[in-house]
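Heads up, the chain below is alone and in the form predicted alone; it's given as structure tokens.
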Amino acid sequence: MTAPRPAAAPTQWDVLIVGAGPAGAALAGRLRPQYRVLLLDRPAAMAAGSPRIGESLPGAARVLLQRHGIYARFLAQGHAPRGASVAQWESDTPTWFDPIRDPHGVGWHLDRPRFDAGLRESAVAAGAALVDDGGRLAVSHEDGCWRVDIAAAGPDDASASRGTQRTSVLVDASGRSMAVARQLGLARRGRDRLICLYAHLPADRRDQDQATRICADANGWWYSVRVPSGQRVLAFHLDGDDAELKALRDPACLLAKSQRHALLAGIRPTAMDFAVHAQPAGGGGLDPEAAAALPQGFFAIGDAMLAFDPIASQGLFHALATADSCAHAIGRYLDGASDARTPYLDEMRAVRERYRQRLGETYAAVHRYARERFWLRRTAAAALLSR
């Protein structure tokens, strides 16, 4: 990977982006070389101990990849065409969907580490400065400018500083942690208790199944798919206060529970030497009205703006889409348009409402578990949001 560029302190930037995941990196690459862009990330965000999941892009993402100027690089990365999906959702009868019916094309199953690294490399190649060894941030707004003080990373450097950066535009692309928005007094709305337990099962040459398998369970839901590395992802989504959560951190328990379902019974890893990881997966996002009350020049994108429940399968598409929309808004703002943020926030309101409606319909469709706590919580939350 291209070596990160250290940023001098103090330095003035046009745009400072906190978070170098897909949303932040895509935005940085899009804004360069027209603007001076600093992309900040912390070492913890790049830790390899818990491999990331989120392995698909729909065919509709092709237009976004082209707008970001990374489509050719993306195709060269070796991502696999997305196969059919099969679900036991509304009932025990499997329902198939072939993506060839999608007018935008079949889409892709991603090599996620390669995809993320490629976006960062593209941003640096375009001229964005990248600092990925910073620690805690202190954000403030003074004299019409955003100030970000960056502490050095690591417990031995608690009193050291990576410098003070000043910028006209500050973007929170830090994901569900909302590292910037929380400092500015904003809170996530609509957050639920959803936790994703997931494992990357060892590659098996005999496993050539390209279908995405989705299955409702009494206390959550499953999905499994084979990714381009040859590994198979097995993931279960349940409530964080579920009594079964601790036991399912054991690989044998997770696998045994999955195999109670016909769609997943054929998943038999070649070895049991895989880890089970856990991460928050509940949807929710910033209140656009609260974001609009902040000083001009603040934006949030990707999961920091609106995090999708994984059943929507829209997380990476949303990262690219918000980076695209935000790039237009930032360009207008830096050109002097004082109302540049308003259309962007209006768009996010519309996206949020469509997402909420579709999510409520999706969870309400599982009638056979409708009286179970996991499903009652989600249909009740959907009813509350629709009022």
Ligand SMILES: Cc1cc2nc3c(=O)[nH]c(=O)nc-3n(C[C@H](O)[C@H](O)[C@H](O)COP(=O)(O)OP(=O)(O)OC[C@H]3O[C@@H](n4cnc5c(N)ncnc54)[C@H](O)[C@@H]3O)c2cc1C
Contents of the next structure:
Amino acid sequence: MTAPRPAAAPTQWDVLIVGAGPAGAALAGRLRPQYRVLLLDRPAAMAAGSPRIGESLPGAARVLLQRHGIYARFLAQGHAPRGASVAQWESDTPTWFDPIRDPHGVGWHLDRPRFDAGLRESAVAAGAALVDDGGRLAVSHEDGCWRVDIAAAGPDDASASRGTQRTSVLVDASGRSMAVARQLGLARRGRDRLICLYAHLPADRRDQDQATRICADANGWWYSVRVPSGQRVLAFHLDGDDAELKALRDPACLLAKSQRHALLAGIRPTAMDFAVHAQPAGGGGLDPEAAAALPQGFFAIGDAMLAFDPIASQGLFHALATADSCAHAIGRYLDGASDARTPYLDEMRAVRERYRQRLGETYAAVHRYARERFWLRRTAAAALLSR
Ligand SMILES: Cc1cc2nc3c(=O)[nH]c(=O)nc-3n(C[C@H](O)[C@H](O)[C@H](O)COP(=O)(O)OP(=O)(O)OC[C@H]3O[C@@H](n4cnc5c(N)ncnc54)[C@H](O)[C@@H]3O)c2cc1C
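Given the form predicted alone above, produce the structure of the same protein in the form predicted in complex with the ligand.
Once more the chain from above appears, this time first in line as the rest of the complex follows.
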């Protein structure tokens, strides 16, 4: 990247990023101070409203956190070292994996709200402008530049509009919603209707188990892990049209079903006053070929580019990795390289192919349920990713 660019009117940006999740925030911080960066998000009330899930970060992420210049801040946030994982997956016999065997280091169980907030704070501290109170966005491309019109957040918002922003580079970092890409006519590839039902069980000082517990079930799969707040996450992944889905929104039902598995039977919450949330969790993402056909200056990162099935536990690593690769591509593009997007999309094709293969193998390894609808659909979903 080159020398800082001169200041300009606040509606003209070098890079406008839609979505201040881990991917968008990491990219915004990384591009400062060289470039004028606007980071857009929705008001909290318009976002999902449920506590976030996704807390496992592999040791290999350390290098990315260092490259983004946020490793010291990250270490000060109080995340816990990742403990062993134990799985009843390929058979009913539990298999242990201790991350101490991972040459990149054990990794972390994140305090997820603190992790996400820390990335945003780092981006703002680096000088990125953050607007998180706008409403719907309208995106267009005119005169070789991207235009983003931001509507008022809602009927109570006195301003008719939050204004028009112009930018050389537009980045979709809006997660699985792919808010920008969909407006530009791109569809999500892979139609996996996987749903995650999850609860944060109340903190219990007697629960000192550090292991991530993973179990295959006939109509889905479980995981449970204790997070740094002391709460325990209990999550079940199943098909969106599973007849049991509605009943399992009841905390007692979810818990009773989990306790049929020896690995989860010891989970006994101190109180039953927890909510069960539902979140789409199927993998899938943009077709790199279709993205390449859009006008120059458009990029997608994180889940908006490729969302991973939670069994991969790779989404946050991918968010940081795509922010890293995309920062290089954007730097080259703003320096005049009109083909800067090509190597980035080539990298994304390779990531998608490796992920597709690994996902297919992971689900196919569960032989004892191979004839069940849930498991047949998962292997089919992995194949769909490349079509
Ligand atoms: C059940 C489950 C378990 C998971 N477990 C793990 C795990 O253990 N480890 C792991 O690494 N990953 C895990 N993940 C994945 C991980 O959470 C995601 O990969 C990660 O959050 C992606 O970051 P992102 O910044 O791309 O998207 P997001 O975190 O989704 O952020 C997108 C941002 O865009 C904003 N936005 C959306 N639409 C608009 C709009 N129209 N205008 C403005 N802003 C908008 C949102 O408010 C949000 O702030 C899990 C995911 C699920 C579903």
